Amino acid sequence: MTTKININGDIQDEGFISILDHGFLFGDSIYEVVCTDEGKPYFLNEHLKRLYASASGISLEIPHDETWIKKQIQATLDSAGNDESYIRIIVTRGVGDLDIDPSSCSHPNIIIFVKNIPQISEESYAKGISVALVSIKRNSRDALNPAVKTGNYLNNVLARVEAQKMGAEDAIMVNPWGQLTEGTTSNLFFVKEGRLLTPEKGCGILSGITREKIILLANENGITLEEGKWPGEELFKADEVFLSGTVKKVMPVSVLDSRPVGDGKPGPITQKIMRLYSELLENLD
């Protein structure tokens, strides 16, 4: 189990920054999570197009393009030597004053983690985990799109926290108008009279790659798929609930807000859409 982390192209064991680094001070910041199969990143491209697209969502100019960041990413995995690992890339703003303006930030930091991939346990994907629906609301997207992934996350900090007080392994958050989002790290799918069902990217979520690659999976496979907007009590109908990311890939949800979900263990949707997502892993180049 190595981690190795990049700086700007310098690969260390430990890893330091500046106090002063506006993403240390105020979150100020972007990063992606990618994970690799047999070795390799997988919907790197992907990954990278969002990364990007978040900088310019914060006026941040990354000063190295996606080229330069593919031969750090796999730099970093040669050197750590995992059979396979967990990839955090985070661009700070940089040194700068000790205030929040960031024009005195003139250097962005470039920093690329590589560890071995945290292990979720197999009981967690067939028997499903719990979670809550919290008083945390996800942040408005005129406030803090959470179509840009930030390094600023307090606010689903704070979602894990209070499901935690209420016994559950994760959150779903409502928008300020009561519409359900997403999980603090997930996006949220549900499962109600056959149809599959997932909040649209106009209710505030980060649209995550997972979750377009299961939208995709199901409009193949004959799944009848809507995004939309639904109140949060709308989940507590629900025959099966599921969350999608980069490292839990699809996991079920048998319990919400102590109270089964459908019949308490993972659904046929669900199990179906879990078997087409390892399978779309599998058959990757």
Ligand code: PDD
The other form holds:
Amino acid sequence: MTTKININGDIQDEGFISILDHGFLFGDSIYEVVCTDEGKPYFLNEHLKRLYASASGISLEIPHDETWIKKQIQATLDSAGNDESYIRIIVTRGVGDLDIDPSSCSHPNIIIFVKNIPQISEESYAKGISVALVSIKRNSRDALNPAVKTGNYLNNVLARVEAQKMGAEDAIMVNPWGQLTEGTTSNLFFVKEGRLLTPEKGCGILSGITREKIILLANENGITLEEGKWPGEELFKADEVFLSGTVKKVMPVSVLDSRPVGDGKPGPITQKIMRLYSELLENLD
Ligand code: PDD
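Counterpart to the form predicted alone, namely the form predicted together with N-(5'-phosphopyridoxyl)-D-alanine (PDD):
All chains and molecules follow, beginning with the one already shown.
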């Protein structure tokens, strides 16, 4: 149960960053969350590809290559020695003037945070969680593109706060045009008339690694899958809803705005995707 923090190649028990780092001051940073299975980070290449894409999305140059980052991840995992780890890779703009202009920041900080994997209760997977369709809108793609995984999560924080005020565990957001997007740290899937539906990238979502895997699994296993644009109200007509993400994997949703989804239990397509996804993880080499 150890936490280790690697800052620019230096592994420590606690990590400290200057308050003049623009990551702290302005959320001027990017990050990835990766988990291990049997001690090995899975889908790491996909996560690192997205990390570099996010860097380019905020005009930030990461001062090391993927090989260096992989080596540092392994060294930090070895130092922590957990059975399974949660890995957060953060790249900040670095220390600069107390002004938003990033040109005063010449050294991005690369932080690799390793801790024990957070335990999600079996009950949540068995019964499903509650979500609320909140009034906070997901950022539009031409404001702060949700496809770029930045450290600026205030949009999602506000959505989560609203959901909690409504008595729900998580939030689903629509975009400024009222179309379904995603959860606060996960992608959204729902089932209608036997078809698996998920908002398309053009709605303004993070292109989740788990989402991509689920799309492949659905296509390979005869589940009709459609990416598209749907108004928020469409979710109330769903027979099944689930969320996907690296930490929660495939999480059924059984309550939407205090009303049961379908018959209030994880449905057959959700259960099938949960099984297929866990088999995919079990069979990784
Ligand atoms: N979140 N959408 C948002 C807004 C997210 O923050 C995440 C991931 C996802 C799912 O992406 P992936 O399947 O690649 O994990 C979708 C991570 C887990 C987090 O911030 O903790």
